[in-house]
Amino acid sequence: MHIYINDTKYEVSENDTIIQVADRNEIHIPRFCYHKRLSIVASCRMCLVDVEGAKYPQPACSTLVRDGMKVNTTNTSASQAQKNTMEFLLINHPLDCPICDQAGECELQDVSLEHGDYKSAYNEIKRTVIDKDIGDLVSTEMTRCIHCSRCVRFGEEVAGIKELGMTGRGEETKIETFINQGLSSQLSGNVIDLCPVGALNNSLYKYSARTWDLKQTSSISSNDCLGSNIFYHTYKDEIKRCIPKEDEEINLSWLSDNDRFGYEGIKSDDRILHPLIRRGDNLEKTDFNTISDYLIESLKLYSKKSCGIMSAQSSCEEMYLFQHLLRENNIGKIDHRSKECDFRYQKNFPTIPSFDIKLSEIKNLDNIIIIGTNVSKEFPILSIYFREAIKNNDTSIFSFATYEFEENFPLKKSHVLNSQELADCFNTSTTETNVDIDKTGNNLIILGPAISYLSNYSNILNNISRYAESNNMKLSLLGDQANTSGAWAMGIVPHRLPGGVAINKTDKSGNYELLSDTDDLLVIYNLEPEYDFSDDNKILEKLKKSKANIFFSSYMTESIKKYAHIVFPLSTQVESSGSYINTNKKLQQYEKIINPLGESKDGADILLTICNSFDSSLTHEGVKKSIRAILAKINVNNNFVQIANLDNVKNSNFLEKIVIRNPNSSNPTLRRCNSLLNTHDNDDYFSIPLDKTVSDNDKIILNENNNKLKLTIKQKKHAKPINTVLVKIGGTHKEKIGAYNTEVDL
């Protein structure tokens, strides 16, 4: 099929639109309405062009082509008819373009003077429109919106919320929020980018920069292992705000909350902005060549008493150096896997996690199962691509759980199971799962980072794989963190060089104690002791008996403050370099956003100058050239993790405690982002089984350990799972909550 535009032939496709024709082959049709990725509704009639045969001008975003179809994009009828489309639209709306944060970036602007007019016949006095507060991220002018809709499908179709909707008939429409309340999608702030006005703006960003000042820089995303694409954009050195960078892979064109508005936390309070030395009871400033003598020294006394642990928030190239160093000392024990207490597993698991199939496959599922994650919350992008699925290939989801959800997306079956029937529910040995699926189908089983905190997180692991394999299905391992995939093939693990090279040992068990007694050094990596460790008390403990506490890190807590003997002041993502390898093992470079503040510095730098000061000879090319020869050497084929002769974890009469995994806690920025915090992570509860009785004051006390917890939170109560207590806590824990997963008594 062909068409003619402005009198030059295209090539088209059957149920392609003229709009699409036209974008396709860089031909400019206003619109205001339409956007690529939802539905058509051609209700602001901005789009409006000449189409031979029709006796009016046709909608472009809406008309379907024909083979043969002229259409008229400039003549004398599609300007007329976009000229009074124009003028109309711009009846009530306010002339204060010198005070929108939309300025300059504005469709309105720009469409009104190419196609406006420079007077109107309408004298009537405008209206105007009280705003409302729908929270802290989205701010409303909604005098100046259009009721383009895009917000209001957005939310029905991609974010699968209905938020906003249109209330009202003629001149009293309106966009707002149902029942007076605020935006609680983690997808939220998408809006801000589809309004074609000034109506929702950036709270974080409003007033603050005109869009002409500001620089644009790319980068990726720190907050979860997807790592979605990101334009920053910069005025005076700070980071004005944050916008999606499309990308056909990864993130199309949206971003979640945290991504968006996770930049918030980098001014915090908390900030440790230069090198800190203990004396005393206190930790004062210094420099970088005494904290840089003193763990030199460090390592060469406790080198065989030493555990190093990582974030998997770090970059490549400080996890390369960091296990460099430590290796080279002859320091064996390091990881990254603070919140996991679970190792069996360890030496059978890929060398690379990942998600196993590219997201854009996604839509091609004809199952798929998800096994103890919330993924409108943890992976919001995630869930966009499991909408499209049941969309257009009507893919069935089934969802196993230890707590009770809520999703974005229709479940097929959702079961609510402690840890013990989780791993008996895909036993294929034993009994069948409650999932009957169609082993000739495509299928996928998604197996969430929460699950790495169980105490039996390797025999869960061992049985879905096996079931997986019997099945016929896939499996995929979502990342704890934005670099979790990195962190196994940089070799942060105590049992593997970087490329997954096994390191000899005696011990064959597979036991693995991440903290240990004899332990005298410990060097804790862009970690806090509080929030990022599977037990707190247990960690806390080791920094009171430990010899020398090394701290590299961006944020002062209570126990840093407490128990450090040094700390290297960090600087946070958006103010280094450096790679992230994502969860389709694709990795991905970042540039400096914004310098560091204060004496913070790049962890690489810092890594690589006390790398250096033992003779070697690195360089930041160097490792990059290693880096990337490691992984082109790298080749897995599938996550399956299969354990022979597992024992199961036993059972016992006590409750199961789980704490519920906060993707607002999942590195130091972000749990410091108190917008995001306020909007997306204000309920803090304590939950017990129905047929179990606890007093109704607010402090609830557990017996955990040999120590007593006193929670003083939220009662809540549920049925399922059955012996288990669920515990969830905000992103900066105001009180202690012990392990994530153990055995307590009421």
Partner chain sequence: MSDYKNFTMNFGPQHPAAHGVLRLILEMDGEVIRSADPHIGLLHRATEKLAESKPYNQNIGYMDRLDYVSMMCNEHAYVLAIEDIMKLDIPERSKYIRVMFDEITRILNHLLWLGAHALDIGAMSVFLYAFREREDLMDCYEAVSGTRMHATYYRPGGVSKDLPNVMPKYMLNKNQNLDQVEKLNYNREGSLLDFIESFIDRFPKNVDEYENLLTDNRIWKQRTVGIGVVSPERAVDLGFTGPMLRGSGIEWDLRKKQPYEIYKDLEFDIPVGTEGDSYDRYLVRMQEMRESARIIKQCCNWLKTDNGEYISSNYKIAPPDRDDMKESMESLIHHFKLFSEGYCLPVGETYACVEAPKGEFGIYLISDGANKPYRLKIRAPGFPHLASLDEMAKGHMLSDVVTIIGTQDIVFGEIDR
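Having seen the form predicted alone, can you show the form predicted together with its partner chain?
What follows is just the one chain, with no partners and no other molecules.
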């Protein structure tokens, strides 16, 4: 089949529309409402083209090709139609270019310049629309709207939450949020990119620069393990905004709000700008040499009685150097799993946990079992793939979690279970599991990061692995940080060297304790004691008892101020270069976007300088090369983790507490993005089972491990899971919340 566009012959297939053929062959047709990833409405009429035989010009976006069709995109009939459409579109458009942030990259301007007339024949009063406040992330200027409905279709089709809608008819047509709500979807920022005019704007970018001022640098997201590709736009060494970089393997044309607005925190007042050293009760400014010497001496002094805990948000380079530095000094207790408490699984864990299948293959799956993750909140980009799968293959999606939540895609069935029930429900040896799916299909189990915070994680992992293997399903493991896969591969675990090489020791891994043991030296890398550990009481106790606490941190917190002996000012991800291994085992490099604030330094630089005092042969290039070599050698077939002789640690009759962490505050920078937190992190609650009561309605007192916890947040009651107290809390909570998963008394 073929058609002719502007007298040139093009091969086409059955269901192509004219605009698709034109786009493929780089023939420019103006458009506003058409977007390759959204449905076709043909409402803007900008893409009118002349089709031979048709009486009037036809919209290229909705006209299907016919064999031998002759299309002309530039003749008088087509260009006159385009010119007329353009004139009507501009009739009600305010004369805002000089103050509009879109100006310069505005499709309306470009199309007007190319296809429009010079002058308007319209002299009447223009329409105005009163703006509504729809949140801290997206600002509106609805008078500029041309009703292309891209944002509305995005909500319906891609994000799965109808947040914006079109109301009214004719000149009264408006794009509004329903019932005065703000945008709350984790994908809401994408409407900014979609809007072809300046109606929906980026609030953080508002009026701060011009499009032509901006320097574009590509980078990798540091906020979730998918590793979305992004462009940072900078002006005068400041990040002005962030937009998606199209990547067909990961984030398509979209970006989650965390990635888009997650740079706001780097300008926080909490930033540590100088190397600090403790003098009496205070931390005082010093220089890098002093604290480097302090670190080296401490490492030598305490050697084996030390412990290094590192954030999995760090780059592979930092990780490689960190473990190298510690292991050179005979320190084996290195870990990145600060939020976990059950490590019995670790010997059998895959060298590099991964998603196992390509994201683009999700759409061919028959059944997906999601365990312990609220995908649309934690992995918004993944939820787009799930929606596509449902549309494409009618995929059934099942959810198992410890609390109730909403997803932006339909769930076939959702189960709310406590930790013991979760383990039992996939137990193949005892009873028939209560998962009712067609086991012959192409199925996938996804295990979310929140499961790993449970105290019976190993049991759950073991049961699920056995279940998956016996039913011929694939198992995907999602990490809670950008480089969780990298942390495993780079040996930021106590029992393995980089590349998964086991350290030859007698099997003690089952009794491994990270937080309860006392160590003389603590090196904490890019983690905040208050927020990043599975039990804040325990880590603070540990810090109090240890003889030297060395922090690498970008931000100052109360506990760092109180317990740190020295602090290395770390630059944030955008201020440093490095690489992440994403959940598909893809190594992605990112470069420095802006210069580090103050005296803060790239962690890899700091670590390399210190390492060079032991081993002068290390270089940045050498480290990069080793990382690539390590990754190339790793060969993992599946993610199954089967552990023999595992005890059941839980008794389901006790009341257990499960803390649910908000994904919008999963790392130190995100915790300081105020606009993001105002929009997405306003849902703290404390929930008790229906049959329990509390005496005081304002606050709740919990007894756990001889600690009393007081919480004064919103209270709720729930039917499921039974015997469980749920605490959902954001990243910047003031009160101590205790252990993530433990037995409690009310």
